[in-house]
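Only one chain is shown below, in structure tokens, and it's the form predicted alone.
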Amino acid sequence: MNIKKILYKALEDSFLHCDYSFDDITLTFSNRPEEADFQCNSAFAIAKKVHTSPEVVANSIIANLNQDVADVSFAKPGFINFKIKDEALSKALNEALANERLCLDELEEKETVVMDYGGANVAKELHVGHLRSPVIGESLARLHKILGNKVITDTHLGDWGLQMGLTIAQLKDDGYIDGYFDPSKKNKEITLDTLNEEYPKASRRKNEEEDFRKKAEEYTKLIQDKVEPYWTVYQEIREISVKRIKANYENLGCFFDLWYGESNAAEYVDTVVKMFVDKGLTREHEGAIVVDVAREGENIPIEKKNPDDPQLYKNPMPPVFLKKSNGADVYDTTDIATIYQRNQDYNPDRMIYVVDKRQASHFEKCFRAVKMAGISEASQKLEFLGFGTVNGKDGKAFKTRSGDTIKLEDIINLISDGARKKLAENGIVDNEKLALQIGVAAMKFGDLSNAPSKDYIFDIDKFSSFEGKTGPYIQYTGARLNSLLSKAEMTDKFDYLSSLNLIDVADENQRKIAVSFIKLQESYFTAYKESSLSALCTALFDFASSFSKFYNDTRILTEKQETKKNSYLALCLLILKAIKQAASVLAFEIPEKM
């Protein structure tokens, strides 16, 4: 039973009958949820087109108004008020507490949809940089999957590029790989730890060493050409640095349905370069393949003061870059290559990429090519999701002490270390899964209440708070909640209960919780039309402290009169329910003690 569905085919009957176009039909949740939980504002706008006054518009739809689940109000100057009826909100209680899906609705067009988050790149550690695509795009994900769409997660690792071939640079020139060029001579071991100091150190020279540039350019060719022993190199260093970081999405509840990187898309390179070519869409600049993406009034030239400096434009829109002068592949390449590769495979009908929002240029060139080539069809929806930065207190970019970039590992160890003191002052020490579990969604719930494109401020004593809008608060409440019906002997008959038509909503608390469920429920489809988990966050911490008000002012468990006390805890059930399947689409776990 979806009561905001039932409302707003009541006016569209009305309006059907009244002769106004169901274009002006507006029903929201009330401003003034004191007096009501619906309203409709079309009176004004009808009035317009009518030449009357919205309130006799307002009274002409009120009077050709099914009521059967609502008590309706006119309220000057032309607002339509909806009161819901307490046995509609019951009949919608009991409805949600017996389905599986708590009654949430599905897509009424579902698509097949590919998510690209993640993004680590091989050969570097994670850092906080990398904390909020795999946090937004699973929870986007799993968003995606409930409301009926087909998801591909791909974390679609950075395996190709130039660190590859700085990377097996630095560690020949320290030794590391001297066994594979001369089999007189042994490697030596290589760990994540070594990639951690190696990468740093090649990083650098390649700014002050020409050279050293050069032969890392050239490795990274042989690497992509495949040529040994630079390819088995290039594998081992891959294999090391994949285990890590699976284990760190891993902790953060991250979980994926392919693990490709750039090199999986590299055999379909020379595919889509071929592709440009044979529809004249290339040219070449200064020895290198490129593809002219610019728009009228885009991509101006900027008169050199000196030949050899490079080309600058006036407006950010460079061309696509297909070949370096090299032959090897670039990044623009192989993400171009990917979509191919993508729509050979599943041929979605949209793709979303969760990136770092300074990269929104380079999506919105390698999406106009695609479209130019006919790699993507006019009706696939290339979608850039970009987020802002991750800042400590001071509103700087979150950073250690000594000024350096954090790691992901110690950020994960740092929302540990504070959910691990909350638990100490509850009397629960030792529980390292329960101090994980409440520190990644102390730090999710943080993060996903902001929407996507904004920077926002890492707070770990704010996040780990048990009080407040927090994750921590939601799970305490789950907790509260698995602990009472625990208390009641209920926890096995959870069938039972969900069965019986049990809740009847009686008081202004309960009538609380109801609307503030039919809020969280609808409040999936508001995150999914914003690709932003916010309004699902706010909605659910709404009906958590709804809940909680209820809990404060009711005996449920000494309440004498059966029937009342089985409606409490049939309605307590349900909260938890919802409360769960809110928290599973955030990818945080809800404990069963706290």
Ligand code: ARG
Contents of the next structure:
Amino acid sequence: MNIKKILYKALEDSFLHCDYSFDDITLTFSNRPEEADFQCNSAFAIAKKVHTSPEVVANSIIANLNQDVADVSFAKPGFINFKIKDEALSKALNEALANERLCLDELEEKETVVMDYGGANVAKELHVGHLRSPVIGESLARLHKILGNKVITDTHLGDWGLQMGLTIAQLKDDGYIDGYFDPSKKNKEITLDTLNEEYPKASRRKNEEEDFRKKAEEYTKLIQDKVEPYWTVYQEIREISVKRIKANYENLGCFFDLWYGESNAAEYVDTVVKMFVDKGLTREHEGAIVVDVAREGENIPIEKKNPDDPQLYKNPMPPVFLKKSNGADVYDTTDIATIYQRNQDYNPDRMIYVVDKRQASHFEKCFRAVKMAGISEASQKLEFLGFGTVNGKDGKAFKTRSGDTIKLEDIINLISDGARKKLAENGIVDNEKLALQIGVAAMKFGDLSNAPSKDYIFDIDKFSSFEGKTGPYIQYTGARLNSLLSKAEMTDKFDYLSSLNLIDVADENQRKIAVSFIKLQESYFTAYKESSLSALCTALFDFASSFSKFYNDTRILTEKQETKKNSYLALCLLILKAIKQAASVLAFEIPEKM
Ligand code: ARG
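Could I have the structure of this protein in the form predicted together with this ligand, to go alongside the form predicted alone above?
Following is the full complex, with the preceding chain placed first.
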């Protein structure tokens, strides 16, 4: 049973009776939890419409309200307060415990969603800028899934761009691939370390040496045309890189359905370009094929030098590039072709891109273009979920002491170091798996507690504390419950216990747990609507805290009265399950012990 829905229905019945509009129904959790669990503020708006006092309206609503699940009271000047009856809370909790998904509702209208996140670039090392996309994307994907959407996750590797040509140009200059060009010579082995050295070198050179950049552009085109030996070298680089990227993502608890990249869109590029050409949407610009996507009113007039000069405009929305002047594909091309490919394969209702917010205009351009060309139907939702920067404690982009960009692997090490220290304080040493589990939870919870679009401060000490609103606190609460239930020898009786309606909400602490549980279950939907996990993090923290208070105030294992003790234990079991359910969406583990 969903208590909020029951209350809502009771309000509808009463409103019908009083002849008030359903549009005016409001029902929220109470601002004063000491007095009430839910409140309805409808009387204020209705009173204005019917020219009477909120008190009169509120009382007429109350007079017609079914009070089976809650005691209802009036609070000046026009509030309606609901205090859920203990029996109703017990019933809701018992039902949840007996239900595999803890009675978590599903979305009324389910959708097929392609989720694009991760987005690592082949040949380039993963760094701090690649942290948030997999963290936010994975959790959002899991949230959609648990609420009933069909989700296809695709990491969309950056594997078709200039960095590939640059890397190969540098490998060639450094003699790694000589054997391909001169049979008397040998190739040198290319490893991950090689790539980590060669790409940064090449990236520096491209800004200083025009010839080198041109060569890299030429190689990029040769790769895209699958010309040997560039194609073979490209595939080798891709494989080395992807292996490492996979390992990093797995450490972060991220798993993708599709390991596609920009390169997988290549086979659709011709078809897609033709669609634009056939519709007369393309024009030539310095040899390149472009599509104008700017709309009326988006042109900014450029000040004329002479009054007789023609009026020129600066455009804040530059055109989409379908082909470079040398015929190569660019970032716009592959993203547009990928939308085509996803529609061929899955025809989703929505595509969600979890990417650095600085790429907003790239996506806006591509989204406009695919709508113009009919590659994406008008009703299909294309959403850009831009995330902010990870900052250091100084409020500036997170860097190493020497000012270099921080590698993703260093971050993973840093977070597990933090966890290792805390564990040592608790007497647990040499448990690397646990240190990683805690570190990942610390980092994820720290990130996901913020709205994605906000920058946030990466504060390892704060994130890895076992107290306060942190991932490790949630884990610690779960571990405590695990150990409590195993001491009570409940672990293997779980399923048996679940069906016996043992929970009997009987004191204020238990009421708080019950109400926090209802809030937690509702926060999944708030998180869904906001495309941000922060509501779930907050509700989960409040829920875990409500258990801590109960745990400190109650003797659970030594309780003499059998029914009482069983009620406590069944409640603890539900709490553990609810914590695990939320953690599974936030994509971190609840350890047995810590
Ligand atoms: N590889 C890109 C980058 O590092 C991110 C990819 C995002 N997804 C996309 N469909 N463009 O910036």
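Numbering follows the first chain given and starts at 1. No experiment lies behind these values; they were computed from the predicted model shown. Under this definition, the rigid core comprises the largest set of C-alpha atoms superposing within 1.5 Å between the forms.
Visitor: Has the Cα of P307 moved 2 Å or more between the two forms, judged after a core fit?
Guide: The answer is yes; the displacement is at least 2 Å.
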